[in-house]
Amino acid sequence: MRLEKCWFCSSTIYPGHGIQFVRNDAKIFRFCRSKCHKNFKMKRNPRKVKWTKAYRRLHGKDMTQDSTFELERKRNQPERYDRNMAEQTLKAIPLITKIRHHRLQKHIADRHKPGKKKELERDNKELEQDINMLPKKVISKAEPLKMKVQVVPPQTQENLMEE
């Protein structure tokens, strides 16, 4: 069973699904749904349409460089069947899926870091501007009291015996 990729949005096309367009020069374009086919006929660039995989990769929304994608790569030359190799591959698939998921979560977290920092700065700025709107009780609870405390070093047992 061969799974194809949509020319426009890069999603997976299962056998018996989608639309196939063959140009006069015998180039084959496969589309997962009519939405992709219509956008292709309107000569839209997939890198400029926000819901496509090409746009997401180009604008840093999806991971592009990762060693786990090597297994998904299309191979044109068939490999000789090896039972041990097939067994190792099947055992490795869950581990690779777990690694890919972990890396994707890290990528998403890294993408959100600058936004959280900006949001915190914006909230602090708004609080400074509108501090007079808060009731006095809330302000006094929010700001900790500043008191001077004298720190006395702990006494060892030798010092206690001398006294």
Second form
Amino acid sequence: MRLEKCWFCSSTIYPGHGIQFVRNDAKIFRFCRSKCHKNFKMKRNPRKVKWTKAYRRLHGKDMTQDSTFELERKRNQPERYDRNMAEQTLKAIPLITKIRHHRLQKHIADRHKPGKKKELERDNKELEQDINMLPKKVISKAEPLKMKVQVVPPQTQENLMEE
Amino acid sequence: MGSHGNNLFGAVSSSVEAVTRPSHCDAISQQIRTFIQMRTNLKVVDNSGAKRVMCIQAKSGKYGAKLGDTIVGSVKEAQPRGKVKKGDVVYGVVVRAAMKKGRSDGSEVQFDDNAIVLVNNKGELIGTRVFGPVPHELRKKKHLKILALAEHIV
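Alt. form predicted together with the partner chain, vs. the form predicted alone above:
Below is the whole assembly, all chains and molecules, this chain first.
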């Protein structure tokens, strides 16, 4: 039993799932679900389809180079069975997956950092410039925060009528 | 798992699983994926001389032949100097089927086209070479010669 990777989205294909398509040049395409299979039949390039791993890795959205990927590298030579090694590998697998997951999340968070900073700056600027768009009640409550506030004169209508 | 055509076994006469909605992607790569039945054209992938065979009868199966089954066919197109001529009635073993076949490990395989290898009524190959990939379903059906000659076993 071998856990394969979907050709289109690169997710793991567990036994009992998906379809294998064999092309006449003997190249095998494995798909995890019909979504990927149908996209393939539409001749879509996975590197251009946003939700696939291929796209994400290509466009730097996901981590590409890390030592945690070494464990899953395909080795075409079968290892001679050794009980200790098997035990250690089985212990290591969940650890390594956890580490890889954390590193991936960190990679994504780091990617979002400059964007978040810009967003904060934009919000501050908006608050500064457009504070008078807020209703009077909110502004008066916000006074203790020492913001520049434009006090709206209460008799605007009478002023207009005078003019 | 294998949603083996939920309407296929319900249909009596023709069980066409084709995409009937015309879409922009239709004509390109939508092989009609159904059983191999009477009038099905199959490609011949050995060097027996025939090129195209039309199925006359599926030897087994209520709805038609699947991957690994034997069929009786009529040669529709043949190479000028070959072991079979146009119009011959021949037996063939299906080595590639566009309809997906379930395997015991839960996976499903499907090929790009429908292809056969010509055989005589005893099951011996007429040709001496087989082209393209063949599935290992043939091992269970005892077509070991085909597997031995195959370029690639899937």
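Numbering follows the first chain given and starts at 1. Here the rigid core means the biggest group of C-alpha atoms that line up within 1.5 Å when the two forms are laid on top of each other. Computed from a predicted structure; not experimentally measured.
- Shown in the overlay between the two forms, fitted on the rigid core, is a CA shift at P94 of 2 Å or greater.
- With the core held fixed, the Cα of Q129 is displaced between the two forms by 2 Å or more.
- On rigid-core superposition between the two forms, the C-alpha of R83 is found to move 2.9 angstrom.
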